[in-house]
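One chain is shown next in structure tokens, namely the form predicted on its own.
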Amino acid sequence: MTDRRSTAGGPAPVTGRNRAGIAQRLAQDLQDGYVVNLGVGIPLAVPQFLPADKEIVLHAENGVLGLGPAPAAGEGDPDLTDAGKQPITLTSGAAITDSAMSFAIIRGGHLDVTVLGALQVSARGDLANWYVPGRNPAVGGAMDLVAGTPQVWVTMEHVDRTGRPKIVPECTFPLTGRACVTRIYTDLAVFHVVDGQLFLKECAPGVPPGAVRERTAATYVEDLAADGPPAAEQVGVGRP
């Protein structure tokens, strides 16, 4: 995508991954045997990019365990949808459950990863994704998901429509969960959150670290090496 922040005085435009590219990058990190919940938005593109050599079971909170990729045009079953009401297919051995069983899977700790969109993520992994003040709230199952899943991976664009950073020192929108996010995948970068500290692990192809720095309001550790311990240098940007 092309960076939205192109007004005078802001960082120069930069092109990173598009929304499908964010989902594809995240899918590469899912491990064989994972049971993964997909939220609405960018996460719903993940089934299109699952590694063929891994068995990954996808869960949708509306009662699907074994969610497959989207059907071919005109071949969808109106009774089979994901959490965003988009048509889906089922994998071999899939199960359809009622809402009570679906949330028992979530609350019972049976998921390995939850993939959600976000409005803001703080430097220590707080998540805000359900309400922008003055607009309609959309709680869904996100609060149950972040409380019941050991890994919460966020997919989002790095800045909002006005160019403001979405990775911030403190969330200003109402929280979905505190210190729950473990990874952030954006159009520009991949971050990990470890013990309340934010680490920049990877920049998208063609995106220099400085471009990420200019568009990230939170302080983080730059750890772009393929291996070895995180670098000691603290990198912080306080852009509005």
Second form
Amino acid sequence: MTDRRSTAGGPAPVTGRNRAGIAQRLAQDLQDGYVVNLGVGIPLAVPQFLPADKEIVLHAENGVLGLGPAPAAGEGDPDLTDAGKQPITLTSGAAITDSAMSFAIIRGGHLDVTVLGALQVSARGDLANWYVPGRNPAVGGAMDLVAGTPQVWVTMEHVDRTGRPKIVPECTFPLTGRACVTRIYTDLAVFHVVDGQLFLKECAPGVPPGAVRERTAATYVEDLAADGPPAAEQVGVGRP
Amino acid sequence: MIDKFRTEVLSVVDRVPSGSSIAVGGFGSSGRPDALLDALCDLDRRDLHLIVNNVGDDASGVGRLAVEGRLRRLTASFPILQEFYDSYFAGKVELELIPQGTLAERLRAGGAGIPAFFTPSGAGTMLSDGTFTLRYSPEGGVAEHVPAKEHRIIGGREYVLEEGIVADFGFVKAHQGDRKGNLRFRLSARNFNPMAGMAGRHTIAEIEHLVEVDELHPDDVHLPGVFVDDVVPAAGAGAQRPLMERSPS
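Please supply the coordinates for the form predicted in complex with its partner chain, as a counterpart to the form predicted on its own shown previously.
What follows is the entire complex, opening with the chain shown before.
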């Protein structure tokens, strides 16, 4: 393990995973029996990659446990939507709650994982994802989800549209929560946050560690497995 | 005999004066009491403080009240409607932005006689540290911030004190109701409705279907009539309503 810090200057181009690929990589880490809340953006691509041999319950904060796939066009029920107000179906064994019960599930730590997008994540796992000052403020359930869920997994592009790193020493955007992020899945890499410290666990196929280093402003420890990303069946077994 | 059912929505909503605070159920257009909200507009009520999760993103429901300039303050988590934000930045309406779970629990607590509670949601963020803008000045700049909230460390973790909400009125939409005010909701249209009904000093429920007393099994009553003062027919009761919180395009 060695400490790595980014260097200034224009990094050479690199191509990692696309947005669906980020979701696919994350889906490999969801374990049988997990109850998971998915935010908007990249997280919404996760369900299509859920392994068929695992039973994973999806939660929507408007009071649905057991989200199924979208209904066929024109067959949506106005009384059955996800937290993005899109029509959904229910899986067998689903349950409906009111909003107070839904957030008791969230805040009380009864979900296993929440998957969210991010503007920035800091080295110790602070998350900024709800507000860009000067723009329209809206928070929804993000602050409750990160406060209550044991595992907060972020999916995002490694850098913003102007090429600036989004994994930073300190968030400059307003915080959603402090020291709450436990994993970061980007187009280039997978990081874990353990005890306030950031670890680079994997680079995406074809992405050298140096390319991650050049695009990461935060300090982290390189802790790469010798043989790259784990096979799906090994994921989650004895790994932090 | 207890009979809370009234057919005339306008005469029921007529008891809601301008300046009232109203807790409103619904998540987007799902479970939103549009008949009651439209009645506020038709009766030309103004200066209202709505406590509701969303504004919607068109000029229906809560959005209609916002677009018609009938709001003094909004307490919400996800008020995405450009016309609302335009009014907010112009200093015409106040925004108390709170986490969605905090909104649900503040309504539940208010209705349950709990004056305040500590929650981890939003602790140490700009929604609790006194830096979020409640009201802009019409001349530009910040006129007033949402006051900083008390924080406390409990068991080594930081929490923020949030107050229960008791509103002058509760507006609720239910799938079924009886003359005693017992309500049953349907699927995810339940959302904030039970809490909005609990938090209102006087709660009005619009229902899609009026059922006979005892048609709802006691085990199936989601909000007992003790919380409900008036029951009225929902707009286009039984009819399908637009589903999406997005502009038709």
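Since the structure is predicted, the reported quantities are computational estimates derived from the model, not experimental observations. Residue numbers count along the first chain shown, from 1. Here, rigid core means the biggest group of C-alpha atoms that superpose within 1.5 Å across both forms.
Ala95: CA moves 2 Å or more between these two forms after rigid-core fitting.
After superposition on the rigid core, displacement of the C-alpha of Gln151 between these two forms stays below 2 Å.
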